[in-house]
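The chain below stands alone and is given as structure tokens, in the form predicted on its own.
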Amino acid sequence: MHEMSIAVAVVEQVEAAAREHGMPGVARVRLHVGELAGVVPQALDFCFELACAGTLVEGAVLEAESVAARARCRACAVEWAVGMPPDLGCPSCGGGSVELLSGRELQILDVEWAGLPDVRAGQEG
């Protein structure tokens, strides 16, 4: 199960943000995952939940968006789905000569900092 090195991975890097930045907490952790990551995506949430414990991350939740695996023919540039399990001959000319444009991506997109005052309260009025 390697979601939990995955999970622990993306909360070592949150929590060293946080604390770089001076952020009492994590509301959010919203992560790209490609469909050829291996990242089964219920294994990841209850992976992410362990790691948190005991620390900056506690409490957040992960919201992992699926990337789909695309490729491109090397030989006439066609461009498509390859699927899963992947298909990597190209379905315009038979060629096998691809490049793998999407798919295997592991990515934190952004992070939304939890326990900051409402600035808000004090502007109005």
Second form
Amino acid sequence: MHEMSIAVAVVEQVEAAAREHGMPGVARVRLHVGELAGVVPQALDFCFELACAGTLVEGAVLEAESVAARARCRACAVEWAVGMPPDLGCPSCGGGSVELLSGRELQILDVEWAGLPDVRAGQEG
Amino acid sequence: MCRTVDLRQAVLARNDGSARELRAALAARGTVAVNLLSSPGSGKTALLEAELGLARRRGVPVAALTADLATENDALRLARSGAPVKQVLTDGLCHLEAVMLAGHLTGWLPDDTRLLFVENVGNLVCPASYDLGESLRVVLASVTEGEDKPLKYPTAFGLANLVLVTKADLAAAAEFDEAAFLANVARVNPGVEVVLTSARTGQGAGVLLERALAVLDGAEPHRPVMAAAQDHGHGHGLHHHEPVVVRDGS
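Structure of the form predicted in complex with its partner chain (previous: the form predicted on its own):
Whole complex next, starting from this chain.
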């Protein structure tokens, strides 16, 4: 189950960003997960909670937004939703030169901080 | 007060960065890595035995690294070819990652190695997501596994530069529908070459070696449709990471 490795990678990157910005906690992490990324969102959710334990990201909510896979034929310019399992042959002209426009994303979009420090100098928030 | 930070980072950025470094380091020393993916029992090791034997007889310096959760059985089999072979035990991990591979090659891979075959953990799901720094990714499926395997594991088959059907000598007994298999591969990976092989009869043996040697000579392998969009957020080759930008919240 490679979702654990992926969850650990997400937590490491988010924790590094939190430290960089001096943030004490993370409320929410948004991901883009493409239909063809090879990741099961439920498994990722489960692993994320485990991977967060004992880090600055502990307690954060993971929001994985699915991105539909779409392709375009270079020959006849038709665009289509490739579906799952994907059909990457052009449905219009059958041409072999096809471009995948979306669906392989596995990306951290943004992070919402939690427990922002008190801005008054020297005090813990 | 700013409450969010726009990261726009590929989740596998670290692996993909390591893979790019490894690919460049291997290229600089004249080595091409071949990543072999398949389900357990599909015949990766048997085919690899044949390829290593052929390579040795042709005087091509080859090496093989094989990954399993347990046992050194595959390394013992492959070592009979006389090629340098290393067994990696993943301690339960279902796939190899680029950093792991780079670590295992350090101090082991002989300088004159031209082709490095990497036998990934037998699994069609997880290994598909990890670029290992290979220049040729090969997916194998045996005739006994069913013609719909490419549809069930579209990421693995969709990202392959070459597809090998193994155990072709059993095709009739398994009632393997070759036309259906080819159509299913074409659906997820239009244009990819599919070769029928049998390690037992020798059918198609050597095709993998030929294709790997061609890449070593500078041939561009087939570029899968699915690989193109990896540049957007998945970071294989062309992806550039946007800087971390803190939004001015209100």
